[in-house]
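What follows is one chain in structure tokens, specifically the form predicted alone.
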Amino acid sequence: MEGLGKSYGEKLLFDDLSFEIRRGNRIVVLGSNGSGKSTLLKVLTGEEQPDTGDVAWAKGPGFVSYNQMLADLDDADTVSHAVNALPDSLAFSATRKSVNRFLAMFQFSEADLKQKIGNLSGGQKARVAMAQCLLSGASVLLLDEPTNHLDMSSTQVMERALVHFPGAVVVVSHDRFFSEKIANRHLVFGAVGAAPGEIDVRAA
């Protein structure tokens, strides 16, 4: 990411923003509300573009959006065939007792498998989710306040296999005790003594 800059009317939420996402990056963006975070995240996904700068993705298997998986869960669609059924997904080359064991570890039962998305907690449709992000072989993982309305067994499913993720997570957070669990790099925007617009980059 490369001398990005952004703004709404008179309003800059950030500027000449640079910064890497590496393998094994666990990065929380902290900030107020209305600060830039889920812009951002936004213009890391090319939903928006930046006034300036420029975002240049790795050739490889690339990103991709929680919030977009969730969004574009099928209700009359059942738990199994959402995870197993997404293009390019590694569940084809798994044999479905490894598939089924890897669900089992966002807490899906036999039973579960069954159920129609439409059905389901919102616990459980984020686990769906959360799921068919680490099946899609994506390398970096993007997900803006993941946790809202998250019950905490499904916060702490999320937290382990974000914390157990070989990529990169970038991840918009307000909560606390999530972030500093999962995080080892944090982007703050409106740290302290930070002029408008500027973003503080730190390890966690």
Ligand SMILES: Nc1ncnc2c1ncn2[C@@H]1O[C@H](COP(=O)(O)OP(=O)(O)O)[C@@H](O)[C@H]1O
Contents of the next structure:
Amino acid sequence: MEGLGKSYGEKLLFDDLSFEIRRGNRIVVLGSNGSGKSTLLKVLTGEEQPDTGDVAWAKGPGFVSYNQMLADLDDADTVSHAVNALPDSLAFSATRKSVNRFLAMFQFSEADLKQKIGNLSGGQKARVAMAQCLLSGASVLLLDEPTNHLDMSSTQVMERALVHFPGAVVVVSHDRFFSEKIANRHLVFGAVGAAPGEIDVRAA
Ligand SMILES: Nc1ncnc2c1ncn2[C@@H]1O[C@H](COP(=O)(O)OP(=O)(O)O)[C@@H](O)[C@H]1O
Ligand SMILES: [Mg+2]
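Now that the form predicted alone has been shown, please provide the structure of the form predicted together with this ligand.
Every component of the complex follows; first up is the chain already shown.
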């Protein structure tokens, strides 16, 4: 990310922001409400264009948006189908047994796998979307407040998945407990002493 800048009208969200995302980075994005965290994630995914600067992704498996996965879940689908029928899913080349073992780590029993997405709790849907993200083969996971309204055990599943993810993670979170476990880098909007639009990029 090189020289990124974005304003809405008079409101400057970020200016001349440069950083790299590298394998093993788990970047937690912090800042008050309305500071521009979600907009930054949208600029990374290409949903929003920056006013200045460029986003360049390395060739290869690319990124996946957890929030997009969650939004795209089909209520009429079963858990098992949602995970197995994902385009380019790593599940294609795995045995059913190993996929089920993988899903057991997301706390889905054999019986749960036959459930319709529409009948799942918020925590269960979150875990389906996270499982899909990991099976997508993407090398970067982008997540905007993934633990909002999640139960404790689903939050722990998310935490573990992110900490053990072999690629890179960029996650916006207000949940201190969660983000302290995940973060090895921080991107901080409006750090003390920062100029408007200045983002502090630092190690955790
Ligand atoms: N599409 C948009 N058009 C105009 N203003 C926007 C748009 N998206 C966000 N904003 C404004 O930009 C600011 C930052 O929003 P956002 O990135 O959602 O903040 P955060 O995620 O940090 O809470 C807010 O003041 C919000 O109202
Ligand atoms: Mg937001």
